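Below sits a lone chain in structure tokens, taken as the form predicted on its own.
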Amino acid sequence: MATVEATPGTDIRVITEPEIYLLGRQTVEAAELDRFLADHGVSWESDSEIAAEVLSETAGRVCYMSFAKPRPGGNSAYLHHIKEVGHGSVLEHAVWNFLFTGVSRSLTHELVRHRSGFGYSQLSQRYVDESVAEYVEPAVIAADPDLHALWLEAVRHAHDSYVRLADRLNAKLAGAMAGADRTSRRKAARQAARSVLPNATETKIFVTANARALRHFLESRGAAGAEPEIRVLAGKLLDVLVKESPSLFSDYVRVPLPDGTFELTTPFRKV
């Protein structure tokens, strides 16, 4: 990310890359799994030590009670077969928690369209002061000095308008909402002033999703026709997921695109 001067005393931080924080993953209650197996007279142990993979395999084996005579090849082969035959429902039991930062409001407008298998908690512009300016610049604009200057001018204007509106609204509402507490007045000012902020405004969003939903996201937002910013995010998310669970996500291939990003493809679409 880079920082450039906006108006006197104010910096606009221009962000060009998203950041992903993996905040949560599942664990397996091994004693309970063993109790279930013992209650049903079988003995079984997955060769994977990754909770998401063990739970997905367990869910699949419950469907057919195939613990006693598992196919050879272990967890990797089992989950490969699951993807191959499209038995994607068992992947819904593998869940992760992420925090995405350095993404634009434009990106999250597309991200939250993914409803099934996802949960979201996003930064509120009503409560959070946006006078500390952070904006996400599209790569195609950042690569051209003239376009960058034009974009930066528009962002500066919108940002300055937000700051002035918020200040004047605070003063106006001090009288109109004299009986209200300070937090309520500031919220009322910010929720009106934010109307001038652009889609480029940086935001933070907490995301919880299961493996099946994440695969759908990777395939739709990692496609060549996807918007470039969210395609970059999909690529970074794939990096995290392959480390987390290679048996669930290592089937994806990166295909270079003319803009320097990559399309994500897999032989097991729409699992």
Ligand SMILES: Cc1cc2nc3c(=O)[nH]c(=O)nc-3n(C[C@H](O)[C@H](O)[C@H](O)COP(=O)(O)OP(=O)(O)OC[C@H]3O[C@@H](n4cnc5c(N)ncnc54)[C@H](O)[C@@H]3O)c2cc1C
The other form holds:
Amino acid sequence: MATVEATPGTDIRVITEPEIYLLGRQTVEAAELDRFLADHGVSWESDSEIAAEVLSETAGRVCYMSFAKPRPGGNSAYLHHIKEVGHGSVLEHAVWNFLFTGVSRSLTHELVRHRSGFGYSQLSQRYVDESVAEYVEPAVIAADPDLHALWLEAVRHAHDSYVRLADRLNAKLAGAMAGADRTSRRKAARQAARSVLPNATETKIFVTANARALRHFLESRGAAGAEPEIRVLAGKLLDVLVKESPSLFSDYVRVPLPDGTFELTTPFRKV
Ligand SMILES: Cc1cc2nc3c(=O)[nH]c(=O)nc-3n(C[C@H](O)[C@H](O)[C@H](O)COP(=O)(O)OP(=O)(O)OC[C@H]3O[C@@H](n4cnc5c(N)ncnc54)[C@H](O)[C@@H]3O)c2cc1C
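Same protein, different form: I have the form predicted on its own, so give me the form predicted together with the named molecule.
Time for the whole complex; same chain goes first.
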């Protein structure tokens, strides 16, 4: 669970850690795979029981119809070789669905820059009332009581301004948009009021991505130069992905950084 602490005296909640929910993974239609193999006079079975790995291996083997006499080492060796030679398109066939929560709008602004192989659905600040919003505090600020107090004051001020603006806009638009339905009026009020919300505002984003795109994300956002919040997310995502598919993701190593955090590196960059 993400760390969430209530702030005494206000309804502002402060979040210091992202949460990842793995909502979907692939399955293999074994009968259809067998039918394809039989139609082509071969029999083959991957030694992996993980659908993402079986599907990636199958995709790679289709390229050369190399089902009949596979090299030793099984799925792990096969996908290792794919990464080694940079046959990255094969990894696009492994796909997962995630929900990220407890992340800031600044994080998701960086996340959605990853276009290729990613799909997104993000919480709408136009439709959803942010008067119960939570805020993500950067670790470097949370660790210092003076900076924390300054940050909280700024967030509280922005939050209060949002609530007051939304209320007054609602009242004003009740006249100006008298013919419109309640949802449209609220949307019009919230979309204007949200302009004062900070980058720290918590958001939720549903993310679908393939293994090749995820690897590029892990490399660029797990690197020492990446912004710390997204680097933490990359580290947590790697933990999930290594469990999901050791063959596709266990080549990453965590290298300690002077500030006590770590960066992610791999010998197989940008496959
Ligand atoms: C440490 C760090 C600092 C950053 N700072 C800034 C910044 O100051 N300002 C800023 O605007 N962005 C910044 N970025 C974002 C960065 O420029 C990329 O937009 C982001 O990392 C996504 O990478 P990408 O475009 O490779 O990913 P994707 O869009 O997922 O693309 C993946 C790969 O597909 C290929 N590709 C995708 N689209 C095209 C295309 N149209 N034409 C040709 N090839 C394509 C490329 O090989 C690309 O690397 C930063 C990123 C990092 C990691």
